[in-house]
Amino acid sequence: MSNYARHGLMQAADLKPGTPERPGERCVVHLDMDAYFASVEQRDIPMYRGKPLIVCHTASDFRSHGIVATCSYEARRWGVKTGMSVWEARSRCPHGVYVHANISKYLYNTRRIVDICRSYTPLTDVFSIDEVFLDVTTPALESGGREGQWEAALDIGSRLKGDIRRQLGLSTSVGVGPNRLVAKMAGEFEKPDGLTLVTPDQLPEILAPLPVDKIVGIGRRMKRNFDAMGVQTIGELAGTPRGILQRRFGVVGTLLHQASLGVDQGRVGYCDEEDTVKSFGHSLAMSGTTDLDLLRNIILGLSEAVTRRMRRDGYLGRTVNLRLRIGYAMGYSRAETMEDYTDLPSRIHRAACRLLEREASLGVWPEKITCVGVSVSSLKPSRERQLSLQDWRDPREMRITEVQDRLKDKYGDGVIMRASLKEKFALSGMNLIR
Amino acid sequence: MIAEIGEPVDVSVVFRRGKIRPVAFEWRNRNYRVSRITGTHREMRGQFLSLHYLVMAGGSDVYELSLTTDGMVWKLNKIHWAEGEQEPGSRPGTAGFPVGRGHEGRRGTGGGTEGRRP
């Protein structure tokens, strides 16, 4: 291991109080649920056993809008993708059972998941729906000493795929290593249902040979950014000059050097201030349109979900994003930010439209709407709110907004809801249930 | 296949270390003793809580029940039943049986209540 990945990891070991000192003694552990949602819906219902199963977020049937949530993986040997739409994964297997995402369902199983992972440490951090980390540092040290350490944090990721799998019925991946980021890599070697072991030694080793968008984080654009540069290996990015790699990207580029060479700082069990909330958004895929009306009614839907959500976790915000994705290969965004800090969806809703009719004005679409996204950032607590001219003299919509939101906190999110989404779609209070 | 179905239904259960257990339904005049709980799980819908039980009744279907706290009201919200099969509750004799007839064992084809009626 080279000096640098060294000092990296002594850092990071430095970071933690009561943690041991020298480098690559942190144990983390990777959690990843195999197909999650799917393999969810396969133990409830048992006649999905064994059958390609597809689990979709979209409002209406499976023939139109939408998108794979995720699918099992007898979905996945036809060809069928997470994030893939719907009506492509029809076109790749139409024999599928295709279902839509229950996320309460799923969400009261991650708490459980995550009540067993902290049976065996506190400091965990729950990186998405169907993802853990565990620093399992001082059970493993303490069940092995350091020579054994290794082998007792392997041991503790095998128990707690045993755990998971006699409580709740489902698979696991699970990757042990030095740092998240090589934790998270090792949880990938092997799946579903694998349990892999990377040590600081073995480091080097292990990631120079894998192609570079095995790093979290390196998608498809930046890959076509290290093809150009002739970078194809992990090894050849961990050669690459620091300097270089920070001219071409910046802060990005001294992290993704360090990634490289298996160096990660983050700390499992500490929120830090970086996780702050920067935006709140929502967007809906759909089959493809051009009809304005139509984009204009979704974007109220969206403004109303997003809006919800900033008045619940108590921000404003002024500054309206709308993405749009085009066909199925591009998508862009326009940004408009606004005099005042709002939470109100009238707000957001006109400033999302009139990025939307200037864009549509210019013609430039080659091809269908598919995904319309609206979201909210430059945000401040509400609590340093500042009464507008506009809502003193008229406070209609901030007193139906806030009696509105007493109705939803008391019987939930689809008791009321404006006459225009209940027609079409079923917008209003989506994706609220977190 | 899955039939949305959102109706009212009546469930006995069994209340045991602080967990309840759904042990028979109710449904269009049929009894069904369940003779599986494959899933539950729990959800808030604003201030009241909604407990969702995923059954089998003795054949391949599966019915998710749900008891809400607002009113202690029982309902069958889906059926997910094989494709090719006709839709549970239009099968005659199959799964249930009928209220009323006592427990003189198994009626058509599906053998869902197997045994005595609760």
Second form
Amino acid sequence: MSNYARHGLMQAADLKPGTPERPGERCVVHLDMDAYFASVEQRDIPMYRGKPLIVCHTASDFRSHGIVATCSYEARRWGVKTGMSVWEARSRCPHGVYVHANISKYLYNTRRIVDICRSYTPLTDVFSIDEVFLDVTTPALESGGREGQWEAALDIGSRLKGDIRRQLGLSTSVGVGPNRLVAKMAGEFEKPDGLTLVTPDQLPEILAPLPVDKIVGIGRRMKRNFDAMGVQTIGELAGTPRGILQRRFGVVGTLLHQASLGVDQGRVGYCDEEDTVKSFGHSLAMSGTTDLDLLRNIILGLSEAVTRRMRRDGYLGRTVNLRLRIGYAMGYSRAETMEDYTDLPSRIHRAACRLLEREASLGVWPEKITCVGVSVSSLKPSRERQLSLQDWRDPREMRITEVQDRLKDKYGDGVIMRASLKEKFALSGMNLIR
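Follow the form predicted in complex with its partner chain with the form predicted on its own, if you could.
Left out here are the partners and the other molecules; the chain alone remains.
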């Protein structure tokens, strides 16, 4: 069961002993941008409007490899889906328009969306690049009182949709409910450009006929488990004794049973960033290579991007994880924990390259490498930095990195880069800076 984004739904930490199993009396709004990346591109480039537009995560200039980041609703009619390989998307929709994802542009729009949300309430959580939760209990009560709080919350959702459309020219679907889980599921009832309210009085009956995998976090693997148990709908899951679910799934079984009743004990806007950020990572899909020099250079670009984000958000890391996908089916990861915490790209790069060379020396790659990922975990705040002997003897890299960050903050990330990253593959297509 996935731990969704930074503030995942239905986490074990949300279980509170003694809490009654009924939805809370909060008013939560979930905002989900419609076909977000594609909508931004169609807004900015008129020739894309009305056409099947597929936005790709790829390093190929011809957009022939990688995965689909998102696609317009015109493309979805042809069976194209987010996460699908570009090769499969082209086989289903050969006449589609395929473009590189421009993550920095989408993040700029996300920041503006979050600013709009925070004009309604400071209790706002960014769930992902295209989803935001808002706790609007206080403004709803102030506007509608206890009797009219749900109508007031629905009105806030409507005004939020209008503000985003007027200021950014983008469509969004909004769900309103008594907690995060129900609000998110409500937003799926009517898409695109939907506005749906689910009140506590409608629970759990309104969820009962839905397929069990409509619960946030239930993926294909969990769905197979429920198929084996004969559980097809959320209502059937709610009717399954909790003890059976606990024996089969552990603490997750309790969370799933609560979710089937529309219960989510987590709160919006109370998360501590230091408790929720677990790692920083980037990856790059490519057509396939076994050239170690090229792979080392790709890892350098990924290390630069990862550590830039770490420095900006104020973190040091100690464990370097290298992910490799071989061909289009097999993938695995390897990790190395360093002696010291760092946010410098050269150290992350060296550790990741050691992992790469160790795997290459085994000679077990039956096919070419089609995806490389680098992530850093075992984090701590950078204010707790302790200079190593190497840093004390030679602080040049730290100083150069600080200057580079200041230049990029002022003039943009493309103002300065390593010469080796301008060779035969285009790191600009990686969209590494969020």
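C-alpha atoms forming the largest set that superposes within 1.5 Å between two forms make up the rigid core. Numbering follows the first chain given and starts at 1. The structure displayed is predicted, hence computed values, not measured ones.
Is residue 35 displaced by at least 2 Å at its C-alpha between these two forms when the rigid core is overlaid? No, the C-alpha moves less than 2 Å.
When the two forms are laid on each other by their rigid core, does residue 218 show a Cα shift of 2 Å or more between these two forms? No, residue 218 moves less than 2 Å.
Residue 147 C-alpha moves between these two forms by 2 Å or more, core aligned: Superposed on the core, residue 147 moves its C-alpha less than 2 Å between these two forms.
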